[in-house]
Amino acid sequence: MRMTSELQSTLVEAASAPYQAADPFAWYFARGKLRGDPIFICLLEQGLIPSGARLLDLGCGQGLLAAWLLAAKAHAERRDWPTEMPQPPALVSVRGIELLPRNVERARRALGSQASFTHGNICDTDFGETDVIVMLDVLHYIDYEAQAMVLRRIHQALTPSGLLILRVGDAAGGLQFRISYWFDRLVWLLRGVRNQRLYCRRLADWQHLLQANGFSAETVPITRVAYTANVLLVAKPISVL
(Lines of atoms letter the chains of each structure in order from A and count residues from 1; the text may use other names and numbers.)
(Lines give C-alpha, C1' and ligand atoms only; values in the text may rest on other atoms or scores of the structure.)
Protein backbone atom coordinates (compact mmCIF):
# COMPACT_ATOMS: atom_id res chain seq x y z
CA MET A 1 0.00 0.00 0.00
CA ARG A 2 1.20 3.51 -0.78
CA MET A 3 1.22 5.96 2.09
CA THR A 4 -1.56 8.52 1.82
CA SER A 5 -0.65 12.17 1.42
CA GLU A 6 -2.52 12.89 4.65
CA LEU A 7 -0.41 10.43 6.63
CA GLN A 8 2.78 11.70 5.00
CA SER A 9 1.92 15.31 5.95
CA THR A 10 1.17 14.26 9.53
CA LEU A 11 4.48 12.44 9.85
CA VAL A 12 6.46 15.25 8.22
CA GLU A 13 5.08 17.78 10.70
CA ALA A 14 5.64 15.46 13.67
CA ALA A 15 9.19 14.53 12.67
CA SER A 16 10.25 18.09 11.87
CA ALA A 17 8.67 19.77 14.90
CA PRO A 18 11.53 18.91 17.31
CA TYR A 19 13.96 20.86 15.10
CA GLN A 20 12.34 24.12 16.11
CA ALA A 21 14.37 23.69 19.30
CA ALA A 22 17.56 23.63 17.23
CA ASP A 23 17.31 26.60 14.87
CA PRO A 24 15.03 27.88 12.09
CA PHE A 25 17.19 26.46 9.31
CA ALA A 26 17.11 22.99 10.83
CA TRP A 27 13.32 23.08 11.01
CA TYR A 28 12.79 24.34 7.45
CA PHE A 29 15.35 21.89 6.10
CA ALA A 30 13.71 18.99 7.95
CA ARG A 31 10.28 19.80 6.55
CA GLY A 32 11.57 20.13 2.99
CA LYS A 33 13.78 17.05 3.08
CA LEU A 34 11.21 14.78 4.71
CA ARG A 35 8.52 15.90 2.30
CA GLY A 36 10.63 15.87 -0.85
CA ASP A 37 12.86 12.81 -0.50
CA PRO A 38 10.96 9.57 -1.21
CA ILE A 39 13.40 7.40 0.71
CA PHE A 40 11.64 8.06 4.01
CA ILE A 41 8.28 6.85 2.74
CA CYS A 42 9.95 3.92 0.96
CA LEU A 43 11.55 2.62 4.15
CA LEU A 44 8.16 2.52 5.87
CA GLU A 45 6.07 1.28 2.94
CA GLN A 46 8.39 -1.64 2.32
CA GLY A 47 9.14 -2.42 5.96
CA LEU A 48 12.87 -2.54 5.31
CA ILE A 49 13.95 -1.90 8.91
CA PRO A 50 12.99 -4.71 11.31
CA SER A 51 11.69 -4.21 14.84
CA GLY A 52 13.98 -5.11 17.71
CA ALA A 53 17.03 -3.79 15.87
CA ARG A 54 19.87 -1.54 16.91
CA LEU A 55 20.15 0.98 14.08
CA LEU A 56 23.22 2.95 13.05
CA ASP A 57 22.88 5.78 10.52
CA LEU A 58 26.20 6.63 8.84
CA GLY A 59 26.44 10.19 7.56
CA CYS A 60 23.23 10.93 9.44
CA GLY A 61 23.15 14.68 8.85
CA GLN A 62 20.91 16.31 11.43
CA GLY A 63 19.29 12.99 12.35
CA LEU A 64 16.25 13.08 10.08
CA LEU A 65 16.00 9.31 9.68
CA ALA A 66 15.85 8.89 13.44
CA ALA A 67 13.25 11.66 13.74
CA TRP A 68 11.14 10.09 10.98
CA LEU A 69 11.17 6.58 12.46
CA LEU A 70 10.43 7.87 15.96
CA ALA A 71 7.52 9.96 14.68
CA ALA A 72 6.08 7.03 12.73
CA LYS A 73 6.28 4.69 15.73
CA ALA A 74 4.69 7.27 18.04
CA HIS A 75 1.88 7.86 15.53
CA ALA A 76 1.21 4.12 15.20
CA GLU A 77 0.98 3.78 18.98
CA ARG A 78 -1.48 6.69 19.31
CA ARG A 79 -3.67 6.10 16.27
CA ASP A 80 -4.62 3.42 13.79
CA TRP A 81 -1.86 2.59 11.36
CA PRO A 82 -2.93 1.45 7.86
CA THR A 83 -3.36 -2.32 8.05
CA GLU A 84 -1.97 -2.76 4.55
CA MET A 85 1.36 -1.18 5.55
CA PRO A 86 4.05 -2.77 7.75
CA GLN A 87 4.09 -1.44 11.29
CA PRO A 88 6.87 1.13 11.92
CA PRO A 89 9.84 -0.58 13.56
CA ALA A 90 10.20 -0.59 17.34
CA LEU A 91 13.94 -0.05 17.63
CA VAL A 92 16.14 -0.94 20.56
CA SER A 93 18.41 2.03 19.86
CA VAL A 94 19.18 4.59 17.18
CA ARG A 95 22.67 6.02 16.69
CA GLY A 96 24.12 8.34 14.10
CA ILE A 97 27.63 9.33 13.03
CA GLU A 98 28.05 12.67 11.24
CA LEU A 99 31.08 14.60 9.99
CA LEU A 100 29.67 18.14 10.33
CA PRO A 101 29.57 19.27 13.97
CA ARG A 102 26.73 21.74 13.39
CA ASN A 103 24.49 18.92 12.19
CA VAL A 104 25.40 16.82 15.22
CA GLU A 105 24.42 19.68 17.51
CA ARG A 106 21.12 20.13 15.68
CA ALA A 107 20.34 16.42 15.98
CA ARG A 108 21.14 16.37 19.69
CA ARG A 109 19.08 19.47 20.45
CA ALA A 110 16.10 18.17 18.48
CA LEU A 111 15.96 14.55 19.64
CA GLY A 112 17.61 14.63 23.04
CA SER A 113 17.89 11.20 24.63
CA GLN A 114 15.70 9.49 22.02
CA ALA A 115 18.78 8.85 19.87
CA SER A 116 22.52 9.34 20.19
CA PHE A 117 24.75 11.19 17.72
CA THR A 118 28.52 11.17 17.40
CA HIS A 119 30.69 13.71 15.62
CA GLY A 120 33.14 11.71 13.58
CA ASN A 121 34.36 10.38 10.26
CA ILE A 122 32.83 7.08 9.13
CA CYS A 123 36.32 6.01 7.99
CA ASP A 124 37.64 5.72 11.53
CA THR A 125 34.86 6.26 14.11
CA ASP A 126 33.95 3.13 16.08
CA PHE A 127 30.72 1.55 14.82
CA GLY A 128 30.30 -0.83 17.74
CA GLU A 129 28.04 -3.83 17.15
CA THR A 130 24.71 -3.24 15.45
CA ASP A 131 21.88 -4.97 13.59
CA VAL A 132 21.02 -2.47 10.85
CA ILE A 133 23.24 0.12 9.20
CA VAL A 134 21.74 2.77 6.93
CA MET A 135 23.92 4.84 4.63
CA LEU A 136 22.09 7.17 2.25
CA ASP A 137 23.99 9.14 -0.41
CA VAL A 138 27.27 8.98 1.50
CA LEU A 139 29.74 6.55 -0.08
CA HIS A 140 30.41 8.64 -3.17
CA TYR A 141 31.91 11.38 -1.00
CA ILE A 142 34.89 9.21 -0.02
CA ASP A 143 37.54 7.84 -2.38
CA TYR A 144 37.37 4.40 -3.95
CA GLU A 145 39.82 2.76 -1.56
CA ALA A 146 38.01 4.22 1.44
CA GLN A 147 34.67 2.95 0.11
CA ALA A 148 35.93 -0.63 0.29
CA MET A 149 37.44 -0.04 3.72
CA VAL A 150 34.18 1.37 5.11
CA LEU A 151 32.24 -1.61 3.76
CA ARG A 152 34.67 -3.96 5.50
CA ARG A 153 34.18 -2.03 8.74
CA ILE A 154 30.41 -2.27 8.30
CA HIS A 155 30.69 -6.02 7.73
CA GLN A 156 32.60 -6.37 11.01
CA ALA A 157 30.07 -4.25 12.92
CA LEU A 158 26.95 -6.06 11.72
CA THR A 159 25.58 -9.12 13.45
CA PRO A 160 25.44 -12.26 11.24
CA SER A 161 21.76 -11.62 10.47
CA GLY A 162 22.27 -7.87 10.06
CA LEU A 163 21.31 -5.57 7.18
CA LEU A 164 22.99 -2.78 5.29
CA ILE A 165 20.58 -0.37 3.61
CA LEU A 166 22.49 1.69 1.11
CA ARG A 167 21.45 4.37 -1.41
CA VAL A 168 23.91 5.14 -4.19
CA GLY A 169 23.87 6.85 -7.55
CA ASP A 170 24.14 4.78 -10.71
CA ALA A 171 26.79 6.46 -12.89
CA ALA A 172 25.30 4.65 -15.90
CA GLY A 173 22.03 6.48 -15.33
CA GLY A 174 22.47 9.03 -18.13
CA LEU A 175 20.76 12.39 -17.75
CA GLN A 176 19.17 11.42 -14.43
CA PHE A 177 22.61 10.68 -12.98
CA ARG A 178 24.03 13.97 -14.27
CA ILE A 179 21.17 15.84 -12.60
CA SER A 180 21.91 14.09 -9.30
CA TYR A 181 25.65 14.70 -9.70
CA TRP A 182 25.34 18.44 -10.18
CA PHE A 183 22.74 18.73 -7.45
CA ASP A 184 25.24 17.14 -5.02
CA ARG A 185 27.93 19.56 -6.17
CA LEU A 186 25.55 22.48 -5.60
CA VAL A 187 24.76 21.29 -2.07
CA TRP A 188 28.44 21.25 -1.16
CA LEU A 189 29.00 24.67 -2.72
CA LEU A 190 26.19 26.05 -0.57
CA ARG A 191 27.98 24.55 2.43
CA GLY A 192 31.13 26.44 1.46
CA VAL A 193 33.05 23.44 0.08
CA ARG A 194 34.29 24.19 -3.43
CA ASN A 195 36.47 21.21 -4.32
CA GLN A 196 34.45 18.23 -3.11
CA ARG A 197 35.17 15.42 -5.54
CA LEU A 198 32.56 12.70 -6.04
CA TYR A 199 33.65 9.06 -6.41
CA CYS A 200 30.81 7.53 -8.38
CA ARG A 201 30.28 4.04 -9.80
CA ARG A 202 27.87 2.24 -12.07
CA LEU A 203 25.28 0.08 -10.32
CA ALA A 204 27.01 -3.11 -11.48
CA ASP A 205 30.27 -1.85 -9.94
CA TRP A 206 28.56 -1.01 -6.62
CA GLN A 207 27.16 -4.53 -6.55
CA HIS A 208 30.59 -6.01 -7.33
CA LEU A 209 32.14 -3.89 -4.56
CA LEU A 210 29.60 -5.17 -2.05
CA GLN A 211 30.19 -8.77 -3.10
CA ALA A 212 33.96 -8.36 -2.87
CA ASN A 213 33.54 -7.17 0.71
CA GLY A 214 31.34 -10.01 1.94
CA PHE A 215 27.80 -8.91 1.07
CA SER A 216 24.93 -10.22 -0.99
CA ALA A 217 22.87 -7.28 -2.29
CA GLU A 218 19.59 -6.78 -4.08
CA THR A 219 18.04 -3.61 -5.45
CA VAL A 220 14.81 -2.27 -4.02
CA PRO A 221 12.64 0.07 -6.11
CA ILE A 222 12.31 3.62 -4.84
CA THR A 223 8.80 4.68 -5.75
CA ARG A 224 7.53 8.21 -6.39
CA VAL A 225 10.70 9.50 -8.06
CA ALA A 226 11.77 9.69 -11.70
CA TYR A 227 14.34 12.49 -11.91
CA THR A 228 17.41 10.88 -10.33
CA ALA A 229 19.50 7.77 -10.90
CA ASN A 230 19.55 6.85 -7.22
CA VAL A 231 19.36 3.15 -6.41
CA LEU A 232 18.47 1.53 -3.09
CA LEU A 233 20.41 -1.61 -2.18
CA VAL A 234 19.68 -3.95 0.71
CA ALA A 235 22.73 -6.06 1.55
CA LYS A 236 23.35 -8.94 3.92
CA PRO A 237 26.71 -10.26 5.15
CA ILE A 238 27.30 -13.69 3.64
CA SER A 239 30.96 -14.46 4.27
CA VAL A 240 33.64 -14.00 6.91
CA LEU A 241 36.32 -11.47 5.98
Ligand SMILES: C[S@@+](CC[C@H](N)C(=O)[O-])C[C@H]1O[C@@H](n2cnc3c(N)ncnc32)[C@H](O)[C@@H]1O
Given for the second form:
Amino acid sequence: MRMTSELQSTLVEAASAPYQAADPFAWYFARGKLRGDPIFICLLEQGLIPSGARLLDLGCGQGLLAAWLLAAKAHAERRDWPTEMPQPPALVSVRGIELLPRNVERARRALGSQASFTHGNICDTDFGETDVIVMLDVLHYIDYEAQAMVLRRIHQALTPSGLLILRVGDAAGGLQFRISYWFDRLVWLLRGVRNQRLYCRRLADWQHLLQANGFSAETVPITRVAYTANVLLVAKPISVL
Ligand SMILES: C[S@@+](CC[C@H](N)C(=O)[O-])C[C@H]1O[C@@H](n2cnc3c(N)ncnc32)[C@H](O)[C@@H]1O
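Having seen the form predicted on its own, the form predicted in complex with the named molecule:
Starting with the chain above, the whole complex follows.
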Protein backbone atom coordinates (compact mmCIF):
# COMPACT_ATOMS: atom_id res chain seq x y z
CA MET A 1 0.00 0.00 0.00
CA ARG A 2 1.20 3.53 -0.75
CA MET A 3 1.64 5.85 2.20
CA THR A 4 -0.85 8.73 2.12
CA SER A 5 0.58 12.19 1.59
CA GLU A 6 -0.91 13.20 4.94
CA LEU A 7 1.00 10.49 6.79
CA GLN A 8 4.13 11.34 4.80
CA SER A 9 3.90 15.03 5.83
CA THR A 10 3.33 14.09 9.47
CA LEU A 11 6.38 11.82 9.48
CA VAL A 12 8.57 14.38 7.68
CA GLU A 13 7.68 17.01 10.28
CA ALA A 14 8.20 14.60 13.19
CA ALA A 15 11.51 13.23 11.90
CA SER A 16 12.95 16.65 11.07
CA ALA A 17 11.76 18.43 14.25
CA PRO A 18 14.69 17.23 16.42
CA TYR A 19 17.12 18.95 14.03
CA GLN A 20 15.80 22.33 15.09
CA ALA A 21 17.88 21.74 18.21
CA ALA A 22 20.93 21.00 16.07
CA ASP A 23 20.94 24.04 13.74
CA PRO A 24 18.61 25.72 11.22
CA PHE A 25 20.47 24.37 8.18
CA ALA A 26 20.21 20.80 9.49
CA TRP A 27 16.47 21.28 9.97
CA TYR A 28 15.83 22.66 6.47
CA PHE A 29 18.03 19.99 4.95
CA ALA A 30 16.20 17.25 6.87
CA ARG A 31 12.79 18.46 5.69
CA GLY A 32 13.90 18.78 2.08
CA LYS A 33 15.63 15.43 1.92
CA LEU A 34 12.96 13.45 3.77
CA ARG A 35 10.29 14.97 1.56
CA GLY A 36 12.14 14.74 -1.73
CA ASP A 37 13.97 11.42 -1.54
CA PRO A 38 11.61 8.47 -2.13
CA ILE A 39 13.90 6.01 -0.37
CA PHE A 40 12.59 6.80 3.09
CA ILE A 41 8.96 6.04 2.25
CA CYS A 42 10.00 3.06 0.18
CA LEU A 43 11.82 1.41 3.10
CA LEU A 44 8.63 1.64 5.17
CA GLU A 45 6.13 0.79 2.44
CA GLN A 46 8.06 -2.31 1.49
CA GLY A 47 8.85 -3.31 5.09
CA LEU A 48 12.48 -3.86 4.12
CA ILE A 49 13.91 -3.47 7.63
CA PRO A 50 12.84 -6.23 10.02
CA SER A 51 11.80 -5.64 13.62
CA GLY A 52 14.18 -6.81 16.32
CA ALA A 53 17.22 -5.81 14.25
CA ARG A 54 20.37 -4.00 15.27
CA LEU A 55 20.76 -1.46 12.47
CA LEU A 56 23.98 0.13 11.29
CA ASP A 57 23.86 3.00 8.78
CA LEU A 58 27.18 3.48 6.96
CA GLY A 59 27.86 7.02 5.71
CA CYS A 60 24.79 8.08 7.68
CA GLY A 61 25.11 11.82 7.01
CA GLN A 62 23.24 13.71 9.71
CA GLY A 63 21.35 10.56 10.78
CA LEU A 64 18.18 11.06 8.74
CA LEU A 65 17.42 7.38 8.34
CA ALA A 66 17.57 6.89 12.11
CA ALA A 67 15.38 9.96 12.66
CA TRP A 68 12.85 8.72 10.08
CA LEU A 69 12.57 5.18 11.47
CA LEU A 70 12.33 6.40 15.06
CA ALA A 71 9.64 8.93 14.13
CA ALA A 72 7.64 6.28 12.24
CA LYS A 73 7.83 3.84 15.14
CA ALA A 74 6.80 6.50 17.68
CA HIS A 75 3.90 7.55 15.44
CA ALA A 76 2.69 3.95 15.02
CA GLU A 77 2.73 3.49 18.80
CA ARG A 78 0.73 6.65 19.47
CA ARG A 79 -1.71 6.66 16.58
CA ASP A 80 -3.32 4.31 14.10
CA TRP A 81 -0.95 3.01 11.49
CA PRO A 82 -2.55 1.93 8.18
CA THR A 83 -3.25 -1.79 8.56
CA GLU A 84 -2.30 -2.43 4.93
CA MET A 85 1.21 -1.09 5.51
CA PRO A 86 3.95 -3.05 7.28
CA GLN A 87 4.48 -1.83 10.84
CA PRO A 88 7.58 0.36 11.18
CA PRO A 89 10.41 -1.76 12.58
CA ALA A 90 11.04 -1.89 16.33
CA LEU A 91 14.81 -1.71 16.33
CA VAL A 92 17.01 -3.04 19.12
CA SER A 93 19.65 -0.42 18.36
CA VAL A 94 20.47 2.16 15.72
CA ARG A 95 24.05 3.17 14.98
CA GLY A 96 25.64 5.30 12.30
CA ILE A 97 29.18 5.86 11.06
CA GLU A 98 29.97 9.10 9.25
CA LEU A 99 33.11 10.77 7.93
CA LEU A 100 32.15 14.43 8.34
CA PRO A 101 32.38 15.61 11.97
CA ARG A 102 29.74 18.31 11.35
CA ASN A 103 27.19 15.69 10.32
CA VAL A 104 28.00 13.51 13.32
CA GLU A 105 27.54 16.48 15.61
CA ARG A 106 24.14 17.29 14.05
CA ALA A 107 23.00 13.67 14.33
CA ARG A 108 24.04 13.46 17.98
CA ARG A 109 22.44 16.75 18.91
CA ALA A 110 19.19 15.83 17.17
CA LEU A 111 18.75 12.28 18.36
CA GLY A 112 20.58 12.18 21.70
CA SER A 113 20.56 8.74 23.26
CA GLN A 114 18.03 7.27 20.82
CA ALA A 115 20.83 6.33 18.42
CA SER A 116 24.61 6.38 18.48
CA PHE A 117 26.84 8.02 15.90
CA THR A 118 30.53 7.45 15.41
CA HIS A 119 32.84 9.79 13.58
CA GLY A 120 34.88 7.52 11.34
CA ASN A 121 35.74 6.15 7.94
CA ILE A 122 33.77 3.08 6.85
CA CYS A 123 37.05 1.68 5.50
CA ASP A 124 38.52 1.15 8.95
CA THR A 125 35.95 1.87 11.70
CA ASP A 126 34.85 -1.21 13.62
CA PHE A 127 31.33 -2.27 12.52
CA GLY A 128 30.71 -4.63 15.47
CA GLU A 129 28.12 -7.39 14.97
CA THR A 130 24.86 -6.34 13.42
CA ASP A 131 21.70 -7.60 11.70
CA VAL A 132 21.01 -4.93 9.10
CA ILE A 133 23.45 -2.61 7.39
CA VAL A 134 22.14 0.25 5.29
CA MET A 135 24.43 2.19 2.97
CA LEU A 136 22.70 4.80 0.82
CA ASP A 137 24.68 6.68 -1.85
CA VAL A 138 28.05 6.17 -0.19
CA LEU A 139 30.06 3.41 -1.87
CA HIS A 140 31.00 5.48 -4.93
CA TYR A 141 33.02 7.88 -2.75
CA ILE A 142 35.67 5.25 -2.02
CA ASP A 143 38.00 3.71 -4.60
CA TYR A 144 37.29 0.42 -6.35
CA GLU A 145 39.58 -1.66 -4.15
CA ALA A 146 38.17 -0.11 -0.98
CA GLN A 147 34.59 -0.85 -2.17
CA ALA A 148 35.39 -4.58 -2.25
CA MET A 149 37.16 -4.38 1.11
CA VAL A 150 34.19 -2.61 2.74
CA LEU A 151 31.79 -5.23 1.36
CA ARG A 152 33.97 -7.97 2.89
CA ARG A 153 33.95 -6.14 6.22
CA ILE A 154 30.15 -5.84 6.00
CA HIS A 155 29.93 -9.57 5.29
CA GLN A 156 31.93 -10.29 8.44
CA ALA A 157 29.86 -7.91 10.57
CA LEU A 158 26.46 -9.28 9.51
CA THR A 159 24.81 -12.18 11.27
CA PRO A 160 24.13 -15.15 8.92
CA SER A 161 20.51 -14.06 8.43
CA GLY A 162 21.54 -10.41 8.12
CA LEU A 163 20.76 -7.96 5.35
CA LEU A 164 22.64 -5.31 3.46
CA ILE A 165 20.41 -2.61 1.98
CA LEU A 166 22.30 -0.34 -0.33
CA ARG A 167 21.62 2.27 -2.95
CA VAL A 168 24.07 2.87 -5.75
CA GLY A 169 24.09 4.83 -8.97
CA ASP A 170 23.86 2.88 -12.22
CA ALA A 171 26.53 4.31 -14.52
CA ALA A 172 24.59 2.84 -17.45
CA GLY A 173 21.68 5.07 -16.46
CA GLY A 174 22.13 7.60 -19.27
CA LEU A 175 21.17 11.24 -18.79
CA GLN A 176 19.73 10.68 -15.29
CA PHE A 177 23.04 9.20 -14.17
CA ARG A 178 25.03 12.06 -15.71
CA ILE A 179 22.81 14.65 -13.98
CA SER A 180 23.31 12.90 -10.58
CA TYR A 181 27.04 12.62 -11.24
CA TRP A 182 27.51 16.32 -11.96
CA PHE A 183 25.21 17.30 -9.11
CA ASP A 184 27.38 15.21 -6.79
CA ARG A 185 30.54 16.90 -8.12
CA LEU A 186 28.91 20.31 -7.59
CA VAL A 187 28.07 19.49 -3.97
CA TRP A 188 31.72 18.59 -3.31
CA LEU A 189 32.84 21.77 -5.05
CA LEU A 190 30.55 23.82 -2.80
CA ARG A 191 32.15 22.07 0.17
CA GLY A 192 35.51 23.31 -1.11
CA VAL A 193 36.73 19.98 -2.55
CA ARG A 194 37.78 20.52 -6.16
CA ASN A 195 38.74 17.12 -7.45
CA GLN A 196 36.58 14.64 -5.60
CA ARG A 197 36.74 11.52 -7.74
CA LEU A 198 33.65 9.33 -7.87
CA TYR A 199 34.07 5.58 -8.35
CA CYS A 200 30.96 4.63 -10.27
CA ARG A 201 29.94 1.31 -11.82
CA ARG A 202 27.15 0.00 -13.96
CA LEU A 203 24.41 -1.88 -12.10
CA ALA A 204 25.60 -5.22 -13.51
CA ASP A 205 29.09 -4.50 -12.15
CA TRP A 206 27.75 -3.58 -8.68
CA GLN A 207 25.86 -6.87 -8.67
CA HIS A 208 28.97 -8.73 -9.75
CA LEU A 209 30.99 -7.02 -7.01
CA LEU A 210 28.43 -8.06 -4.40
CA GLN A 211 28.46 -11.63 -5.65
CA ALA A 212 32.26 -11.76 -5.68
CA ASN A 213 32.24 -10.71 -2.04
CA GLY A 214 29.79 -13.31 -0.77
CA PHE A 215 26.36 -11.73 -1.29
CA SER A 216 23.29 -12.57 -3.33
CA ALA A 217 21.61 -9.33 -4.31
CA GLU A 218 18.28 -8.34 -5.77
CA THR A 219 17.15 -4.97 -7.00
CA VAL A 220 14.06 -3.58 -5.30
CA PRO A 221 11.82 -1.21 -7.23
CA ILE A 222 11.66 2.19 -5.56
CA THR A 223 7.90 2.64 -5.21
CA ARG A 224 7.91 6.36 -5.95
CA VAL A 225 9.07 8.35 -8.92
CA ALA A 226 12.79 8.92 -8.62
CA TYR A 227 14.51 11.32 -11.00
CA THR A 228 17.88 9.64 -10.69
CA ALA A 229 19.62 6.54 -11.95
CA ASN A 230 19.97 5.26 -8.39
CA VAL A 231 19.12 1.64 -7.72
CA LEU A 232 18.12 0.01 -4.45
CA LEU A 233 19.63 -3.41 -3.76
CA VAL A 234 18.91 -5.84 -0.96
CA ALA A 235 21.79 -8.26 -0.46
CA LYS A 236 22.10 -11.32 1.77
CA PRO A 237 25.35 -12.97 2.83
CA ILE A 238 25.44 -16.39 1.18
CA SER A 239 28.93 -17.74 1.53
CA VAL A 240 31.76 -17.81 4.02
CA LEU A 241 34.60 -15.63 2.78
C1 LIG B 1 25.22 11.36 -0.34
S2 LIG B 1 25.47 11.38 1.38
C3 LIG B 1 24.25 10.21 1.92
C4 LIG B 1 23.96 10.34 3.38
C5 LIG B 1 22.96 9.32 3.93
N6 LIG B 1 23.36 7.97 3.63
C7 LIG B 1 21.58 9.61 3.39
O8 LIG B 1 21.13 8.90 2.50
O9 LIG B 1 20.95 10.56 3.85
C10 LIG B 1 26.95 10.42 1.53
C11 LIG B 1 27.52 10.42 2.94
O12 LIG B 1 28.57 9.47 3.04
C13 LIG B 1 29.60 10.04 3.81
N14 LIG B 1 30.85 9.34 3.48
C15 LIG B 1 31.53 9.37 2.30
N16 LIG B 1 32.62 8.61 2.37
C17 LIG B 1 32.64 8.07 3.62
C18 LIG B 1 33.55 7.20 4.31
N19 LIG B 1 34.64 6.73 3.70
N20 LIG B 1 33.27 6.85 5.58
C21 LIG B 1 32.15 7.35 6.20
N22 LIG B 1 31.26 8.17 5.60
C23 LIG B 1 31.51 8.54 4.33
C24 LIG B 1 29.59 11.50 3.42
O25 LIG B 1 30.25 12.31 4.36
C26 LIG B 1 28.10 11.78 3.33
O27 LIG B 1 27.57 12.18 4.54
